[in-house]
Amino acid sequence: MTKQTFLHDKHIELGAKMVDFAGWHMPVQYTSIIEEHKTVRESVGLFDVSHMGEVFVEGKDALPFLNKIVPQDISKLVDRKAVYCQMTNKQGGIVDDLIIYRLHLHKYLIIVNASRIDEDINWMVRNKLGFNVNIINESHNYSLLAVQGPKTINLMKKMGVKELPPFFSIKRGELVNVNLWISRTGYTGEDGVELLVKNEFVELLWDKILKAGKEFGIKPIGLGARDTLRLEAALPLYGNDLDEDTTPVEAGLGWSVPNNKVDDYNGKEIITHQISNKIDKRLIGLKMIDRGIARHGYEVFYKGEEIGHITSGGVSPVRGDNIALAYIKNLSEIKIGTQIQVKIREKLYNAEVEKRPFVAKRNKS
């Protein structure tokens, strides 16, 4: 059966386009995509992401069990700080990318994805083992709201909230009476707050922020404008540009994995290898040179030898051409600005290798 989050009805009210996405039946767009990306980008938009999973991990193991399904270093947070990671499996392959909060320093909140909440609930009571921990699944327990853009900070001011925490940071809060978590994340690349809530305020705060974001033009925002912000900001989806057969390294993410890291975690001897050693694959940008979309699946070729694939890509709303993510052969002469080419129904178009992210991120450290 399709699950419905708590604001179902609110958005076949405001006429949304309704899909199936990892299970639960979610608006894809209200208006147009481009129309509602656009938003997001010049002024605030509202987003329903109730379907992402909510996890705690708690007691006085809670620091050692985290170190050791994540390569992050989760001993270096502190209390009300957020670090995004990937927990691993013992090749090095990531079971899912995850937000960390720590609330303190026996508790912890886990965000994960949609479509892995089963998975990674299985794979942290399989290594819980000998760890003084609790492991509970709240996901059924709240909704999150996701307000991003650059008027996010005058519209939450508006709705009483003085100050806002810091980048990666999340803190308690009240928006119209309603106890709640802020956090200073989002999946955009614009600043922004997730609202982390209970199911049975959070048709409440969706009207009240809608009806107080009005003089700053919010509109709610659909999966399909999600998507297509988080590839101009080159932020990589589970399911096509991660999976349990690529490591951090190989998905451009060493930079959230400490090489200097003390304690044992799930595939660290592969991982600490590729940090210092070639990998066989890699992620790179590319635009499009030749009219053309690149796909997710579609092959990419470089000297006419295929050489890897498409693993997101699409019209970019601010750009107005066409950008993708791939993986590729880590080959040495691949560097930004080679040209390659991606088979497009049986014909190959020209590309461009270009540095990520594609559209430069506005998120405030």
Second form
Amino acid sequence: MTKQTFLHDKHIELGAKMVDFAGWHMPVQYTSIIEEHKTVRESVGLFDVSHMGEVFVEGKDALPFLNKIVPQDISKLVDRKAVYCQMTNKQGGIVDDLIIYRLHLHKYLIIVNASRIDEDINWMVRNKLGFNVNIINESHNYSLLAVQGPKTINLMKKMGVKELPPFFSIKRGELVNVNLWISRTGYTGEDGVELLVKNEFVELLWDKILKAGKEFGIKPIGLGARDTLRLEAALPLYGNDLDEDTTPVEAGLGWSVPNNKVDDYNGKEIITHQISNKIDKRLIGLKMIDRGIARHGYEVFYKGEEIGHITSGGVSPVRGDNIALAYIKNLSEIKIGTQIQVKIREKLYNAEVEKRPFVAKRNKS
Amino acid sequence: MSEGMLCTKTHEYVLEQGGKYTIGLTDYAVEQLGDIVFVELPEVGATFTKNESFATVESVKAASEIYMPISGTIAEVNEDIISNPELLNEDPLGNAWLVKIDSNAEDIEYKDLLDYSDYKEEVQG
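After the form predicted alone, can we look at the form predicted in complex with the partner chain?
Once more the chain from above appears, this time first in line as the rest of the complex follows.
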């Protein structure tokens, strides 16, 4: 059965077009994806992302346990700091990509993809043998809102949050007398916060944010714009750009894999080998030169030879052109600026390899 | 504007005007598609049979094939919507038509087409 967030009625009231996504009935757009996209880039937008999963890992061995299941070095985290990472299988393939927050030494919050909650929990449980930890799936108790865009700070100030946590940090806070977690994270490339709150308070919070945000031009934003925003920021989407057969290094996420981590982790041998040696495939960004839109699954060609496929692609509402992410054979002659082709409806269209992200990120503060 | 308009179950319309047949997408179709960002139309002179794909319309979310409501030969394509695909969201039944065709389609090709009002009832019902 399709699940609904606690804001489902709000979305219907706002006239959202609803779609099924990862087993959830979610708003894909309220008015227009392009308009919503620009709202987030120019002012501020409010997203219901309550479909995302929340898993707490706690216990004496929480740290060594997490260090076993992700390549990232969790021992570098201090209280209230977060890190982006991937949970890998024994072959180094990505089970899911996550944000791990250290609440304190023995308690961590993990935000996981809605489509992967069951796999994630299974994989964690399979790996907990010998570790003194509890893995608690709290996804059904929490709702998650994202407030994203350059006006976020002003809006939060207006609502009484005097100081936001630093980038990739979390703090306890209070908004409209509701206790919540405020995290300086997001999936848009813009500055913003994500608000983790118990389900029973989310409707009130949603209404108050929309009301307080009016003077900043706030709009509710659907999953359609969430996808175009993250594509411009070249942030990967699990299931499109990441899967169990792709390692973080191949996915261009090597920056999130330290090569000097002491602890053993799943897939370490393969991943560390890939860091210092040539890999077979790699992720690239590209922009279309010819008029055509590259989409998931389309083939990529170089000098008449098929070299890979598009994993995410579409329009860039801010740039006005068409952009994509693709996996290609790791040929050394393919560099930034190299011309390649994308096969769209049986015809080849010219494209050019481009540096990622496609739109400069503005969330480092 | 919708007077005489006949619609397919795949959301195209055809409208006869002075011997030429105008083909477009219904207002319901463009509303479902959302922001339209790309339109690919055939060459003038190309011939298509009923139900054959003759054009592609892409929204932000996806690419959609567009099918011929009746058989015919492309007489004119709407260049305006190639350069400004968003016009399709604004005026699909009017200025943002897709193609005009010459057609000698037999009556049988019209059997499964619905009057615009019946079509609207069906999609909204």
